[in-house]
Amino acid sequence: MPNRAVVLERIARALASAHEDPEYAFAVLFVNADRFSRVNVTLGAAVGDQLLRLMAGRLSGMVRPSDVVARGTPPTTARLGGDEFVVVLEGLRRADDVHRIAQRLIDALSKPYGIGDHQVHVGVSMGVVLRAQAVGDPDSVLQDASTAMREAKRIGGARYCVFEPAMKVRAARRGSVEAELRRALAEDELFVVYQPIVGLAGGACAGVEALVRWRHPLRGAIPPIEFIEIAEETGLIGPLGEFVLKEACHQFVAWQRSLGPRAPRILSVNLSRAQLTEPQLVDQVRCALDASGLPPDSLQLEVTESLAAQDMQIQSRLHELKALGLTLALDDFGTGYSSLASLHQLPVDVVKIDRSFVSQVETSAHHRVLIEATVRVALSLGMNTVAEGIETEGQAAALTELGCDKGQGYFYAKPLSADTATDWLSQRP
């Protein structure tokens, strides 16, 4: 395929045109992989060898010759390295042609491909950057649609966005954060806080969720919105997760000791959609396990329910999770792709019940519904439940009575420091 050169070359040729006829429309179409790294990981670098091939051949097939006029020059599909692919359309049609023709190429690179015996399911994610926003060199035009694709994974992958300026902001934003999160990984400024869950029957504490903090040198504290995505996407997730894990089970053998019986009995660790797609987070959770001591039945790792419902692939890495003895969390309840029907195929232990289902518990019969029904079901199958976000009495008496096990939320303690969480602790019955 023709390569980078070639694609700048067409740029400036359109660019040119385009200075000349002010009606003369184009359109570059900057094209990736969702996940790709991961068929070679799964299946191995043969395969995804070919998967690039295939999708070349269908990316150069389904972009025609009649997508532009007969006096413009045929498209030019190009390859510029991995998995990433350019289309150059020059002397579209129309300029609201290119939304019919990048839909179509998403469509078309998204349906499976047949490998020797396995069938591949890739999506792709696209940035487009039309004439009306084509700006500065040919250099400049496709890094403006290469910040478009990034927007476009960014919001869940699998579609395609048309550039804007402001995503150059967003994108320079997240890269300052990169660069600090580097550092602040290197430094010591991440720490982990945690939130206590309780028996909602009678208080006691039954464990803690661990969640990271960033407390930046100038300034001050972070919160997690802000730079737990911007991880995911760069794949700083996995070392933060890591450090998480290791400063969180630590911590809570530490409490095993000095408090005995005050101590909490779970310690409950969230994983993200990138975390589960490492090949080495199982090693990690086991060295994890055994340089702190932690017995493997006092983890539980808390998945979205999103990621435990859809993907087959996850749902075997979490089987592989459980054989180490610890248990599983569904997390966010309600708000996913699952449902009770299908709760019995999850390999989950414990439902926790998203907030804004809690939120609404005293005031809307719906919701209350909709808690009860989560709670039976969970009980007919062996689960536990936890309710989240609890924030006054009166949500804890009404879960109470609907039968949820547990609860976590402002109403007992917000996320606290090992320090704080110690003394809090400690004060229990």
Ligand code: C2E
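Positions refer to the first chain, counted from 1. Quick caveat: nothing in here was measured; it's all calculated off a predicted structure. Superpose the two forms; the largest set of C-alphas matching within 1.5 Å is the rigid core. What changes on going to the form predicted together with the ligand:
- If you fit the rigid core between these two forms, you'll see the Cα of residue 395 move by less than 2 angstroms.
- For residue 50, the Cα coordinates differ by 2 angstroms or more between these two forms after the core has been superposed.
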Given for the second form:
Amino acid sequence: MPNRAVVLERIARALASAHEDPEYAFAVLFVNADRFSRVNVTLGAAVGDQLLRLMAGRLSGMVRPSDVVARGTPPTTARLGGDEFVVVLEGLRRADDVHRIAQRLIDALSKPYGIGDHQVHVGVSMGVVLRAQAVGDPDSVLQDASTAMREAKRIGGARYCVFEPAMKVRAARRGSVEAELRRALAEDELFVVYQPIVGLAGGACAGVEALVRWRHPLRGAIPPIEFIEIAEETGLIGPLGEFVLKEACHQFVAWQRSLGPRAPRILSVNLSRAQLTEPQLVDQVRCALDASGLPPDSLQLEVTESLAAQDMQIQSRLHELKALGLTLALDDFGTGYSSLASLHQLPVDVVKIDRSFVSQVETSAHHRVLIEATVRVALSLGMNTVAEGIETEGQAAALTELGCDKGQGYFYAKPLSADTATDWLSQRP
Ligand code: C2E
Ligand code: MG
Ligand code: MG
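For comparison with the form predicted on its own, please write out the form predicted together with the ligand.
Following is the full complex, with the preceding chain placed first.
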């Protein structure tokens, strides 16, 4: 297949044609398989190589000059590096055609591949640069196509994104947050806060949830929603998660020693999807338990629902974690791909009902009914329920009435620094 130099030359030619003819339309498509490395890891590099060859074949076979490409210029398909492909569509009849072509390519590339005994499924993400946005030299056009491809991946993959200059700004910002986060990990700017979880019936503190915080020397407090995602995308979630786990286990054991019966019984720590696919996770958890001396049954790990029950790799990882003796909680239940019907397929012990439901328990009969159904189904499966984000006495009363076991939210306490949490815990009746 043609190489990068050929692609750049074709883009240069298209740019030159566009310069001469205001009507001339072209597009650069940057194609990348979603989670390709997983194919390599689970099925072996030989299958991975074969998959790329088959993808290349489909791609070349799909871009037919006859239907979309005017002026008879054959499009160039070029394999760059790894699992990246570039298609340069020169002389498009109509600029709009590119949307249809992009979707058609994605559909074709996403059909299963038969390799040996395997049926390999792979999603495909694509970044598209249209003539109107193609500015600068060929190299930066290619770069922009790749930025748009990464944006497509970021919002879930299996789709195409058309490049806009704002993406470049956002990508640069993510890049700088990444660099800053690396430094933050090394220089102790991250710390952990603890939000109490209380029994709704008796009001006793049942546990605490560890939540990470970042105090940036210049930008002040940065909330987790602004950096967890970037940490996931860049692989920094591994060291970040390890830090939170170690720190929280250590603090929790200190409370067990100093507070005796007033110490919370359960430490709940969040795991993100990206952590669950890391092979070293189970060892990381085992090490944190061993190093701190925390009994495994005091630890609870929170995972979210988007970890679709169908994903066998994640399912088996969850079972390995449970085999360590800890418990699992399903976080943010009710958002995303929530399904009461698939609850029984997940090896979880606790269901955390999302704040978006809790906040409407008094005002929306619909939400109330859904909470009630969740509590019932959970109970029948032997799971406990925790209501997240309780802010008022009325909400607390409503959830108690609906049979929810525990609650968490500003009504009881905000996330507290370790010192403040120590005071809060020692002052509980
Ligand atoms: P989450 O696990 O669902 O955590 C609960 C979030 O709701 C926390 O936000 C908490 O401060 C907030 N919250 C609790 N009670 C109330 C309330 O009454 N009202 C309102 N408005 N909010 C309340 P936070 O700390 O900003 O964390 C956001 C999310 O970031 C977490 O959602 C979790 O998904 C993620 N996260 C936080 N720390 C970690 C971590 O150490 N590792 C990972 N992987 N994710 C983390
Ligand atoms: Mg949580
Ligand atoms: Mg939650």
